[in-house]
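In the form predicted alone, a lone chain appears below as structure tokens.
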Amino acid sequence: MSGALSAVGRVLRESRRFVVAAHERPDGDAVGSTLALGRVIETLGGRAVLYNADPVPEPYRFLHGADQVVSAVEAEFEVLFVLDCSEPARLGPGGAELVARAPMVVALDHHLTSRSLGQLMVADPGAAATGVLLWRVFRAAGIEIDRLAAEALYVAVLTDTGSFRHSNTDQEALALAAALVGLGVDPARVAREVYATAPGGLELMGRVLSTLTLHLDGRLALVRATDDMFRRTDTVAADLEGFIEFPRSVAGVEVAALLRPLDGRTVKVSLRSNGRVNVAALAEKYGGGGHHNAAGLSLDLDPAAAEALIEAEVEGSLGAPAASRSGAGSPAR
């Protein structure tokens, strides 16, 4: 890997015109890592178009560049990067069309899912994050970063170590944290930015965790948002943020799923393991994808189905007997 991750530095060093791109609905690592590759071209004299399908979650946007993320992309370039995927179709609309525009691209991921995509790729399931992957980029091509891109890149393994408390949570990861923390960062601060919540969030939050069921025995915990919820509380999905950690956090739940509507039959699916089921194998016999631990899945189902479909893959990861299924569930207590 070290010297794809040369290469990748050597690419940084002798290009001047970049596109930046991460999956749609992004999440912290996405942003993250977005924000910080942008702002090391920056300072290396590149000029760089930072996109993404969607727009970046209010929790994120109080760091640098976060302003500047775009949905098209005009400009010519030379080099596209696409972070925490590897797939275009995972980029939105448009992602394959920017692909295929690209003359080079790199690729970063550090999914279980990851599939070769460009002329340069490092793919490292073992990485806490894909920020994780940006640093060894930037020590193997001895490129030093400022404060601003230290705060993003801490957003990065942040969020997706659920604030250091996951099973990704290793020493590299740690150990980069604190190196961060000497760059500048002051966590405190990051945390009040990233884990605030607005009055319409908490309210969401009530209600999400208000449909709350165990499942299998209470090794599944189920919880649903729907539309209904999103308008009477003016939020949106983006404000779902962290709200599957509760479920998960119930004593004896293996396996946590947030079930929410995306549009007409389509079910969004995310789901959390606390590491005895792999839920990104689970979820790639449905398209999508993830780590052991945190994946997610879109189904074309009414969200009674999407649950039974969940329920009975969970229950054959978890090897339960039919026995001890609890249809629709009892609410938690």
Ligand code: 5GP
Given for the second form:
Amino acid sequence: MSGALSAVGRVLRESRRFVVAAHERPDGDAVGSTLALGRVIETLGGRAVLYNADPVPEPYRFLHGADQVVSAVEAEFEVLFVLDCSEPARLGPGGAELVARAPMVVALDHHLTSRSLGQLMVADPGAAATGVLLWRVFRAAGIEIDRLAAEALYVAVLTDTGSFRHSNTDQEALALAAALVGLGVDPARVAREVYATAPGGLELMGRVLSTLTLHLDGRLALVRATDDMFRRTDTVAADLEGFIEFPRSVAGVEVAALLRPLDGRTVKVSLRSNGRVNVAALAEKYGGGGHHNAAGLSLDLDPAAAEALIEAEVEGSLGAPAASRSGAGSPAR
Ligand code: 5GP
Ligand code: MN
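Hand over the structure of the form predicted in complex with guanosine-5'-monophosphate (5GP); the form predicted alone is what we had up.
And the full complex, kicking off with our chain again.
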């Protein structure tokens, strides 16, 4: 592992033109990691095109470089960094082409469902966030980071640990946060920016949470968002961030799911587990992925059929004998 970390450090020092990309519909870890690495490349004297298939969500736009993220790469480059995922398709519609075009691919991923990708890869599901993997690289390579990069890394670890509450919150995540505060990050300011609610956000939350239903003797909780809810509250899907923690927190619930329309006939499903069910394995069966306790997938089904499928799958996982529940209790988020 440490060999790979130093090798990534060498690539950072020895190359000049980079593309830094992360998964589509980026979360705080994807955005924070992209911007932190972009800033580090900038301070090392290189040039980085920051790529994402989707816009940077409002809560992360205060970060340095957020306004530089583009959804098309025209210029030639030497190295493509793939962050917080490891399948070209997770980069969005242009992902496969971008990976195919890259003279060199370096992937950093902490998902349980990560795949082997590129010439160099750092994959560790034991890392709380992709930001933690970047920190390991910077330390192994002796690369010092400034406050702007530190702020982006802080957002990565803050959001992927659910504000240091999820089971992936470990000594390394907290030590990283402390080190970043030492570099000038103001935790209260970042928390205000990241967790500010959109004007229609609470109304959206009310509407979404009022759809709560319990299934399987209260062990599965479902909530739904509809396009109509977004329209009426002038919000977007990114404003759903964190809502799934409420159904997850209901006493007796093992799995929570949030369903929303993606486009046309596709339903996007977010899954959270309280430990017994490996939702990454469930999601992977249908082309999705994630962590033991947090995963997602897309289903080309109508909402009712999607719900029935999730219920059947969760029922199957809950009914399975303990020995076949691979990874139960693992420290993933
Ligand atoms: P969320 O429910 O917050 O969107 O995602 C939870 C976790 O599952 C995140 O780590 C995210 O990267 C992962 N995830 C969500 N949707 C997908 C998907 O469609 N495919 C894969 N591979 N991972 C996903
Ligand atoms: Mn992540």
